[in-house]
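Just the one chain here, laid out as structure tokens, in the form predicted alone.
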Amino acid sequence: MRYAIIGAGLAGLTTALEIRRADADATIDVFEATDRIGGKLLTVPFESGRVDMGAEGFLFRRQDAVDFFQSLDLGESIVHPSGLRSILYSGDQATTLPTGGVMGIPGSSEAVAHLVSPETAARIDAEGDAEPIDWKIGGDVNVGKLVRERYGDEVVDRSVSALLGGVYSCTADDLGLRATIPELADALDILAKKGQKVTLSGAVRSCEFARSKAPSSADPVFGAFAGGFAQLYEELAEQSGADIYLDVFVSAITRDEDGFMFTGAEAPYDKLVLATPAPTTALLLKSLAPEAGETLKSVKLANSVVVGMKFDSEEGLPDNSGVLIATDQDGVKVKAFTFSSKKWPHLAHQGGALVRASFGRFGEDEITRADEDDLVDWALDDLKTITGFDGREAGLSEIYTQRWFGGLPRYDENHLATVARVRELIAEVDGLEVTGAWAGGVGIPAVIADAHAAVARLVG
């Protein structure tokens, strides 16, 4: 059985390792349009050691993808974080993240009555007593437009915004609900279910209080790999046994009765896995089922740029895994820090500081596609004035600046309902299916499991 898969990143490298175990005999080809391997996942050989400027750790508690590691032999090298709290930039102070809640939306005043007015905070105070949320079970809607509504604007900027846009790289109000944030959708939906009153403080509350009740667990949250990602998706191609070949750009594909077929295949293929980002796989839909690539079309993604920094000192640098900034906040152009050095241990080893500057959010193009040294600058002012620390002063030793255009998917209140149908008609193509974070959600464990699923879909 011939099989072809496009895009070399976690999902394409995954899907061909779940094949190659299901099918030992099975010929394995993987193109990629870009010069390297692992997509998403960056590991850059810094003087001192390897650093991530991708995605820098994975969510330790789904045993899924632990099992899954452990598997590659990789156990031994999983590490974890120190167990620093981040800090959050607001109104021009540095404060702490707020506790309690759900991705920063409270279920009362007290978690945020730091950062929010005296009036937001009557406001949080009294949502269970206003008009009850006009809920549709199993629906989704845009995080933004509900919690501005329910709480208020500050809440939203300087929150949960904040939060959650060190991981999509949106503000809430470009994302749905369900789609990032499914623990309080499905809250929301036991509310509406029972027929209680549905609120947004009780939905908090409920969540809140299900964690309580479960099972403490002493294992940490998040891992990552000591030598980098790049200990991963090496791995993941050496074991597949697949050929990989880089800079093949495909553009179009066909199918008759012989398989699948492109530009730059010798033959053609029986089975196709396309682990491509979402507007690429439209684009490759577009002969083989015309109507999922439409549909897929309505899937946005937002672009990021991440500057690593290695300073030859740590001086002054807070006792902190990093800093969040609130979308209200003026005259500072980064998202996000990340004090890697701070946050992972492994790293600390090296000497000095590894800081982590993100920038861009979805739709701000053109901070994304700045200059280098504006970026620099950019970073190395804005932690002084956040921190108080002077990278200049430190000795700034190494630079490596990553930009990642269409880094990730927009997940908003649409998404879930559009990957649903662009499956329903990905099914009626026999031989073919699809994967990456557009179809499986954002985070390496999901990447990984939805590979697997289609392996299983397709392999059968």
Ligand SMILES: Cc1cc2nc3c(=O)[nH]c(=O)nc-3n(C[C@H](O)[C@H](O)[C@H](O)COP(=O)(O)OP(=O)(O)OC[C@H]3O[C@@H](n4cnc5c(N)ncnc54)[C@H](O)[C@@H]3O)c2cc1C
Second form
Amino acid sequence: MRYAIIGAGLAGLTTALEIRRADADATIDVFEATDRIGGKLLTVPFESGRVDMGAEGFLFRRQDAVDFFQSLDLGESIVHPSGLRSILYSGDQATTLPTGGVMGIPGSSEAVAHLVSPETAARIDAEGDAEPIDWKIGGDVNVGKLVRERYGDEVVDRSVSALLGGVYSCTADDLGLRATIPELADALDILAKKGQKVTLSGAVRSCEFARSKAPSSADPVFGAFAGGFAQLYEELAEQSGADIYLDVFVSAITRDEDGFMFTGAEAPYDKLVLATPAPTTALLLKSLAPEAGETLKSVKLANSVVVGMKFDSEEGLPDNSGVLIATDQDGVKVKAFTFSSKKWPHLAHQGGALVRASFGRFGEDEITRADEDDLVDWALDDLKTITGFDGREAGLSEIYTQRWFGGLPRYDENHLATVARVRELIAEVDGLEVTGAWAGGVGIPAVIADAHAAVARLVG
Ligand SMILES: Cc1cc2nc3c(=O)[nH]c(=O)nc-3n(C[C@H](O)[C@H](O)[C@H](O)COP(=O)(O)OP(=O)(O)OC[C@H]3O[C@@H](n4cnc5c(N)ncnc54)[C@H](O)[C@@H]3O)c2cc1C
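Let's compare: the form predicted alone is above, so bring in the form predicted in complex with this ligand.
Once more the chain from above appears, this time first in line as the rest of the complex follows.
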């Protein structure tokens, strides 16, 4: 059997490995547009060690992902964060993140009292007495719109968007509730199904209650690889035994009785997996499943930039994992900082510090194209404003700037319905599968799980 996979990111490489595991004799060819494998996973060699410039950690509480890494013999390389907390910069002050609530959405004013005005605090506490939410069971709504309507703008701009933005590179106004915080959408469903009054505070409190009853785990929440994510993508490529063709931008695919064919392929393939970002996948589906392609076009991508900086001294850098920035904070250009050498003990360097500055949310495309010198200046200025740490004085010895054009798909309130429809249409085309961050979730465990499911359907 001959398999072609388009895209050598995490989804494509996981797909290649899983096909190999299911079919030892298969011909597996992976076609990648750029000159490297890994996609949004990118480990770069700083003089002081390897540092990730894309994803920097994964949810260790996802046992399926941990089992997968162990099956690759990577278990021994998994490392964990220091446990230092992140801080929030809002109202010109570095303060604590909201306590409790769900993704910055509070169940009572207590969680965000240090961030919002007394009027907003009172409004949160009175939300249970307001008119119920007109909630459609199983549906989705815009996170920003819902929280603005129920609690007001401050909660969205100072808390929810800062937290969601750290994961999705979007503000709450560009994201769907079920698409990004499914436990809260489920809690709203339950209130509606039970015929109880549907309120945001009620749903958040039931999430908090469910969490308090869940068995506690001593396991760390996050993990990473001691040698960076390169360990993962290199291992996937190696163990898959696939032939990987770099610098092949696949632009159109056709299918006839002999199989799938495209420029760059020497002979037709029996089966095809598209493991590319949504807009590219939409394009590649044009002649294979036109309606699926048209539907998928609606998924847009958020650009971002990561600037990695190595300082000779860490004196004055606070003992925190990083900082998230409120979206209504004036005078600051970064979206977040990760104090990598504080967050990850394996990146701690004697007498030095590693800091990652992240810029750009959905729609903020100008900043992604800014000059490197400007980006570094903004990062140093903002770091000083927020923490007092003077990076220029500390000695900036290394810089790496990574622009992520189309870094993350936007999971808006139509996203889940779009993906469901695309999957339905793809299922009608024999031998074709799609997978990737747009399909089953942006987090690393979700991308791996989606690729596993695609291979299970394909290989049967
Ligand atoms: C800055 C950043 C930080 C992140 N941090 C985290 C984190 O800490 N934890 C976490 O869990 N997740 C994180 N993520 C998300 C996670 O990294 C991604 O969701 C995941 O790596 C996406 O994998 P993928 O294979 O679906 O897509 P991609 O990595 O985008 O791979 C798709 C591949 O297809 C190739 N391609 C595109 N078009 C074509 C074509 N026409 N022909 C051939 N090849 C093509 C691309 O070049 C690319 O290599 C982060 C993402 C970004 C951008």
